[in-house]
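In structure tokens, one chain follows: the form predicted on its own.
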Amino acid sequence: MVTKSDTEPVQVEIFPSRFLTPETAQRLLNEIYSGGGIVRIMIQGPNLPKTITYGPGKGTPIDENRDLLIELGGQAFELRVKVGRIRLELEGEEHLKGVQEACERALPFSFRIKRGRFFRDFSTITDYAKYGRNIEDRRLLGLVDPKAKKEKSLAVLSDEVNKSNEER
């Protein structure tokens, strides 16, 4: 017998007592995205600015934020903030046991995971004037950055990816 709760996606954040270095960050990642069930991630933290943006040394780059790539399901995203927070959709109440363990492992500190709802499922005027009226793939809605000033701000990973790179 198949009840509401079974097939209704369930909504977790993860939230780390450290912010994460990318080379923890992509280790965290791998080991949920390798657990399966996953719908959505959104990744959540301050800015990683290129350049100094005030102050004497304006317009100065900054060494240590460039080339923040990590790896997740055989593509490569650049990392432009310091991950904070984690945010996850999964597909049902069966994965949620997988992200608790997957980020003992992956966490060398402590971590708190809470349930709520932290995705829209109804789209919002950012995702109207970003895609328009019809959105065919749902798992976009609400995560569009009304800041962002590139259109690369926004990483899908799907099926397909991951079949083409399993061919090479």
Second form
Amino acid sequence: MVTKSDTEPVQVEIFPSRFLTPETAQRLLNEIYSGGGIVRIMIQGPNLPKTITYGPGKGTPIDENRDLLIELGGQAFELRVKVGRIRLELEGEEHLKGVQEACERALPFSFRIKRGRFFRDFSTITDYAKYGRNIEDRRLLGLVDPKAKKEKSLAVLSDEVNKSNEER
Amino acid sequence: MAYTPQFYPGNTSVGINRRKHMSGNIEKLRDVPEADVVTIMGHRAPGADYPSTHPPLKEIGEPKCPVRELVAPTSGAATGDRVRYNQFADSMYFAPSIPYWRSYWAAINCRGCDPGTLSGRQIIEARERDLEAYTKKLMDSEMTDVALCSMRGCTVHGHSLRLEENGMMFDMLARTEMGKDGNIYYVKDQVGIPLDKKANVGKPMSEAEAKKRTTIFRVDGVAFGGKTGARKFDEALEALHHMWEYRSKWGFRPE
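Provide the structure of the form predicted together with its partner chain, given the form predicted on its own shown above.
Below: every chain and molecule of the assembly, starting with the one above.
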């Protein structure tokens, strides 16, 4: 069940001054998630390939980038990027303070929180090609790279209080 | 009176450091074993013979040439070594050296090498044994901070990215790691192939130390110019603005 809020959804971007380790990312995401009011979360950062992509060592496995699991909302998913920024859609302005406090609790270094529009709310030609005319859940728009496999890069978390989508 | 070459102007710490790098008068901070340097470079196994591309110069007999008589070949050239490379990436978060200064250092102080400067990385090509000596000098000196600089033959990006939580420059291939003892270890060679044995390259500089030794002008360190920051509007900046103005207006004509 999606909780209804009196105010319009707001979008924010959390920009830490350092890249996050999977442990810190998990701690931060859990703090944010437990605060409630999340519509969707997107995690962005540089890619962590599983093998060397070019050069003399091409194809050599990179063990450090394997099995970077994050557990959030009772669901585990694999981290495929170094967490550099987190974009959130919140149900309303009343949740902003909670996000700020969650960051202060979870991050041992400075960060910035920026308010803006980070997810598109209209369907592009690529979205049309991928999802068709009647997109089942409009929260997918702008959340996942259209070329990415949805099953790999999207986690749907839900409980009695709220329902949200999680990318990567 | 003997001539002393003059390099970079300016009295800020960055100006002084830039002069040091260019002149080659750099401080030795650590002693990375030669075998480790060779292993990290990954071109040959430590202790193995140097493969050659041609016989020693003495054997092939050079043509009579006044320049060849004047200039003694480097040991790598004399023995016919292969040309190999090292490539370093330096973080923009106050790494001691930056690509241009690595190139200045190499071009001024290293014989028989070909430095190449790119935006976030710098490559030096030279005969193998000469290159190994140059690389060791680089890794031992204050031009390298082991957390903010690393040897990356491919997948070099990291220069303009934020640092990791432990203060190391981000590396997609995870070539270096910080040990529990606080030392930085190379676990892979410069192209990402795992090493048999980790190579300890020592402890990283503190943030204050890196800021003291950096050759990077930054607004949160020593600012390059403008109304705020430590740098005075000195002769170098005036000359630079003069060139920039003339270049913008009608192409560079230093008149």
